[in-house]
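One chain follows as structure tokens, the form predicted alone.
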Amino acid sequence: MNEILKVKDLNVSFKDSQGLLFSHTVTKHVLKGVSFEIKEGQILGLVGESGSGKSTIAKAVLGLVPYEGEVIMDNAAPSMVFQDPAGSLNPAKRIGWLLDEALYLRGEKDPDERSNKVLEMINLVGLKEEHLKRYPKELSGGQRQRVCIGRALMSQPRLLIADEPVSALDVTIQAQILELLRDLQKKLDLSILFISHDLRVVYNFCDRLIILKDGVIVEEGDPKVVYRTPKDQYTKVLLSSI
């Protein structure tokens, strides 16, 4: 399989002012020489505790933060699904408008064509046409996340970045959203960078995983192999907390 994303020696640093009266600036190294790749049709899990640098990797891939190193995409044009669906959707707009806007912003001017694509997408993510007339507050958390996934897919990306997409949902809804993502991955031939702090979710969902600690990859491999025979002590700690 061809690589759809290759990250090589990725380094991200931020300037941080410390102190009050006599403040001084220090450099905080968030990512330190991170390298990995995602192949076509692959789901790569990126696991680590809060502050490990997981979301910073996503932002670097999207070009939202300055970095050193290489981020090489094979015409991937990635889209992102965020953790909090409520915060990702404009509460003043109906669902139909939110999906339609994604098409309009990418240059599709024919309203009839956009309307057909919106209807196709709402069905694809497991919702009904009637949901297009509702506001985000009128949907459940799982339904809102389905809308966010649909909106991200409106740009027809080959790479989907999912940043903790199920952590704000209860266990039953988590399973439904993961099943939806797996189904969409197969139907649309997507590659997915799946960011999570939960090794249990990654075990069943991802083809491969990376363990990140303090901006450094400490372990990677097949999830089932890593579970059975973890090599790094930090991985063992994460597994023991499950």
Given for the second form:
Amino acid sequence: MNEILKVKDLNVSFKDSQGLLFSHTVTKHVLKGVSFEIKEGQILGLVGESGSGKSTIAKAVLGLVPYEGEVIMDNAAPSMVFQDPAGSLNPAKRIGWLLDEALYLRGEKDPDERSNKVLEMINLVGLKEEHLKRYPKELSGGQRQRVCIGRALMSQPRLLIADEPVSALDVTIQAQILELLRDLQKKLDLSILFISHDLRVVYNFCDRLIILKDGVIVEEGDPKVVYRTPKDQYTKVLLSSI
Amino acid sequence: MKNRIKNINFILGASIICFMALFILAGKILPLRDPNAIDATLKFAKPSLAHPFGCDNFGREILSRVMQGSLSTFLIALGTVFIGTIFGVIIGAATGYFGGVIDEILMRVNDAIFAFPSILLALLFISLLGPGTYQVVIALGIAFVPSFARIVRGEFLKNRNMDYVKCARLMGASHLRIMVIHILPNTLRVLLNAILIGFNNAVLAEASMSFLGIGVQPPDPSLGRMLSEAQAYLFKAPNYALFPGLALILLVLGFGLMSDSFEK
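Can you swap the form predicted alone for the form predicted in complex with the partner chain?
Below is the entire complex, every chain and molecule, led by the chain shown above.
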């Protein structure tokens, strides 16, 4: 199996100025030497409490923050699904337009071809053609997240980065969205970097699991194995909290 | 219930403006006397069937003068708001979206302009440009830019950090595309409200400038000028002041009610 994403010794730090009058800059290390890889068709779960640097990993992979270290990727750019589906869809645009734009921005000029692809995608994520004419606020949270996933997949990425994609949703809807992601992963042979703070969600969903604490990977392995025999103290604490 | 009240406000405001529009239009279509035609025999004629609003100190037809004056007031307000909106949106969008040094410089200039009352500022521009209708539009337009820029900047500032903008960036949308196609439609509600209030202020500002004699030049009629001329004959011919005042009130009230309905 080939690696889709390989991260080697990733370091990210932010400079922060403190104090009002006599300010001095403090360097805050968010990620300290993180290394991992995602294989083709694999779902990698990235778990950690807030502030552990989960989202920073996603940002570094997408090139949104400056980093040190190596991020080796398949040539197709990864797509991203955000936590809040309501905020990540432009409220002034219709669903059809939002999906279409992803193709337009990729330089696909033929409108007929684009609308065919949009139609295909809306069906693929489990919505209907009639939803294309609606505005984001006219959809439920789960439907909105389906649209977000569909839009992310418009560019036919090999890797999908999902940053807490189900945290803002009800438990029943969570299950549906996870099922959809599983489905799509199989159909499209996607790899997914699944960021979550919830070990319960990750347990059934991911092929591999990384636990992050204060910017350091403390545990890595098959979720079932990690659950049964946690090696690190922090993992034990996390597991006991379930 | 609250929604219904706001709707009533809008309908009421819109009907008043429609009425004024028809009134202005009627002045262009109906075969009335020339607003500038002088007739000594009709000096201070009382309102009658032949002269519905009466005649002024030169025997000019007040009805056609109010119609013509409303039109020029309306057009000047339109031009003012147009200039204010266009430049306000450009400046507000650029400063709100990019922030940084440009934001600091432009907003401080903005603050400086904002610190003057718009009439005073317009007076300054008029003294540079000379009196006249077009000069009034330009002067008031410039004076109105800061308020629009401020409102638009706030909206762009609020929107630029939202996830949908990040998504668009990630998908490769350019800054210009994000500003015009993504964020601008989301500011429309606030902007529309600002435009209606701006209209209101522009109508009043134009009237006050004409009242001071630096707006529309005689003999052309303007609501503000008519009011200032009517001052001297307030007791002799109250209808002279009454009708231009009424037209002014209706214009301001109409836009005011409409903008009220847009407030959250």
